[in-house]
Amino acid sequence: MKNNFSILYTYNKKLYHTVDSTRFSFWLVNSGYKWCIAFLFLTILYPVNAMASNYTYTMAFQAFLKWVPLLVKSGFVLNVIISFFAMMIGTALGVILGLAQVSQYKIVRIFASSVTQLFRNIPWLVLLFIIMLTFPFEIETDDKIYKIPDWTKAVFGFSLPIMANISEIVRGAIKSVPLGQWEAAESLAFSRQKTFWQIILPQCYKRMIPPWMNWYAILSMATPLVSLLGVEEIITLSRQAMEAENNNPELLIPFYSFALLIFFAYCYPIAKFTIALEKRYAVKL
C-alpha cells in the first residue's frame, strides 16, 4: 500500500559529495595515475604495425630515444622558464591590482576591478595571438637591432590572465578576514595603513598560498599553447623531430606520451602539496 509519508534512508557516502571531492587538485591526485596506467595499457594493446606500414613501434621508440635530450633540455625547460617568469610577473602585478580593488578610493576600485574582470574572461589563446602578433619582433636603434624572443612575449601574454586571477585571490583573502579584526584595530587607535599591513595582510598569506600554487600548476599545463605560435618548446620540438623522422604515424604515441608524462610528473607533486596546504591552512569555523 502506497502512502505520501517521507522516508529517511540510511546515509550512503557514495551519494554525497564532500568538500574535497569537488576540488580539481583532489581529483588529479586521486585519479591521475590511474588514467596514465590505462592510457599506457591501451597503447600496449594497440597493433604493433599500424596502417600496414613497415615502420614498427620498436623503430619509433628507438627514434624517439635519440630526441629525448633535446626535448627535455631545449623543450620542457623552456616551458618551465615561461611558467616561472609568467607567474612571477603575474603575481607581482596581481598583488598590486588586488590591493587596488580594496582601496578607499572608488575610482581606483572601479579601475582595478575592470582590469581584473577583463583579463579573467579573455581566452588565453586569443590573448597570446594578440600579444605575439602586435608586439614588435625586433627593436632597431641607431646602430643595432635587438631581436625580441618569442618566448618573452609568451611570458607577458600569460602573465596578464595570471595577474587577474591573483588579483581576485588577494581581494578574496582580504575580504575573508572577519570584520571584527578591523574593529578591534580601530578600537586600539591603529591607523588604516597600520591595520592593513600589520594585522590584515599577515592573516592573508596562508589563505593565498594554496590557490596561488594551484594557478601555477594550471599555468604550467597551459604553456604548450605557445607551440601554436611557433615558440620552440616541447610540443614544437616534438613536431619537428617527427618531421625529421619522416612523419611516421607510429611516432605520435611515444612523442606525445612523453610530453604527457613529463607534464604530469611536474604538476602532480604541486597538486599533492597544494592539497596538503589547503587542509593545513583551512579556515576553522
Contents of the next structure:
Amino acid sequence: MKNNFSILYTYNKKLYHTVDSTRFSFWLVNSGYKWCIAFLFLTILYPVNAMASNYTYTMAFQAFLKWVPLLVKSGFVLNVIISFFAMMIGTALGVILGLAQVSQYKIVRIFASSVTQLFRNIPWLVLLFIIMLTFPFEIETDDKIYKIPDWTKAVFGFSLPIMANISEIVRGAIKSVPLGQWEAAESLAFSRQKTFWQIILPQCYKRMIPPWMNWYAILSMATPLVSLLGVEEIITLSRQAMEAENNNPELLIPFYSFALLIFFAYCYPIAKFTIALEKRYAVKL
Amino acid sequence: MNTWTEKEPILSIKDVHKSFGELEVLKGVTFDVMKGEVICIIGPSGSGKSTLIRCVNALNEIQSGSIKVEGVEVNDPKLDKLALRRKVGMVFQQYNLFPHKTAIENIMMAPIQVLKQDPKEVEERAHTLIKKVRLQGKENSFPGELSGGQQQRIAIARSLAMEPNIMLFDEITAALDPETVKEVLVTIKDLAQDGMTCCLVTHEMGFAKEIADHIYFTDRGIIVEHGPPKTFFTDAKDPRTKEFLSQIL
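Mind sharing the form predicted in complex with its partner chain? What's above is the form predicted on its own.
Below is the whole assembly, all chains and molecules, this chain first.
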C-alpha cells in the first residue's frame, strides 16, 4: 500500500526516531505504559500542585507587568489596526452595496440585497476560518515572493460582515427619508439623480454615523476571534506570555483582566460618544 | 409644435380617470382654468381633491383622459416631466422643506441646480421672495427652527423661485394652527393679486369665498357642483353640496 498519508502506516520506530524525537507523541509511545500512567496521574494532580506551589498572585502580577508593553505595543495595536482597516474597507464596500440596494434597476437591487443578507447572517468565525485557511500565505511572481501577513487576511475576513451591515445602515437611512422629500424635489424639477445626491443622501449622513460607530465598537471587540487562527494580537500574545511564565493558573487573572479592561477602555468612549450623537441627531420633524 | 396662446385655458382637464388598484379615485373630472384665475377645490376627505392636483404635475399618473398644461399633454408617456414641473409649482400640506438647508438655501437650490441660473441673481431673487412672504431675518434659519406657518411660507417662496406659471396648493393650511393659517393665506392673496394662476385644495371656506374666482365641489371622484363663490355658497343646488356646506359653515 503506497500513499502519502503517513498516519496510515503502522508505527515504525526505526523510521521515525531520527525525525523528531522531541515530539510529545514520540516520547509517549517510547516511554511505555508505566510512563503513561505516571503522566495521567500528574495531569490530574496538576491543579493541586499549582495550588500547593508557592506561586502567588503577587508574583503572577509582577510577571504580568513585564509583559504589558509587549501586549499593548504589538498586541492591542494590532487589534486596533485590524479593526481600523476592516472598518475602512467594509465601509467603502458597504456604502456601494447599500446604494446598489436602492438602485432603480431590479437586477442590481436583488444582487446587492443577496450579498448583504448572505454576509449579515453567517457566523464571523466560520467566515474567518475559511478566509484564513484558504487564502494563500504568499504570492509568487517571476522574481519575488510576497508574503501575505495573517492579519491582512483577518482584515479582509472582518470587512465582509461589516460591509453587509453597513450596507443595511445605508439602505435604512435612505429609506427613512420621508417620501415628501422626494416629492418636493420632484415638483421642483429635480431629476432622480439630482434628488438622490443633493437632497436625500445629505440627510442620511447624520442618521448613519451613530450606527456606523456602533458597528466599529462591535468589530473591535470581535478582533480577538483571530487569536484562534494564530494572528499575533493581544490574546495570542497573552497566551504565549503565560506559557513563557510556566502556565501558572494565577496568571490567567491579570492577563485576561487586562485584555478585558483595555477593550473596555477603548470601546466605552465610542459607545458614550455614539449615544451623545444619537441624542444630538434625533430627527426633528 | 405647441400652439398654445394665453386666450386658451392654461390648464385644461378633460374626463380624467384615476384609480389606485381597485379603488377608483377620479371618475371623469373636467374643468378649465384660465391664466390668472384662482380656483379652489373643496369637498369631503377622500373625494380625490389632492389626487387631482397631484396629477397636474405628474406626481400621480392618470389612467385615462387628458390634462393639458399650456397646451402640453401631461398624460403622455413621452412627457418631459422636468419641463412640466418648471412651469407648475407645488406646495404641500407637510411643507417638505429640505431640513439640511437653511431657508434661503431651500429657495435658491432649484434655480441654481436645475435651471442653472447665476447664483448671484438667484440670491437677489430669493431675498425679494423672502420679503414677499414677510420673513426677513429668517434667511439663515433651518426649517427645524421655524414655526409651521413660517416653514409653509418658505415652501411657497421656494416654489415661486422657479418662476412657475401655475401654482398648486395641496391643503397647505391643514397642518397649521388657526393663528398661523392667516399669515399663509395673506401670502397667497398677494400672489393672486399679482396675477398668478392658482389651484388650491382647501378646507378654508371663508378664504375660498374671498379669494376664488371659481369654486369646484368634488365628492366621490366627480365634480358635483361648481360656480363663482357668490352663487356657490348661497345658492347651492346639489343636495350633497348643501349637506357639506351646512356642516362646514
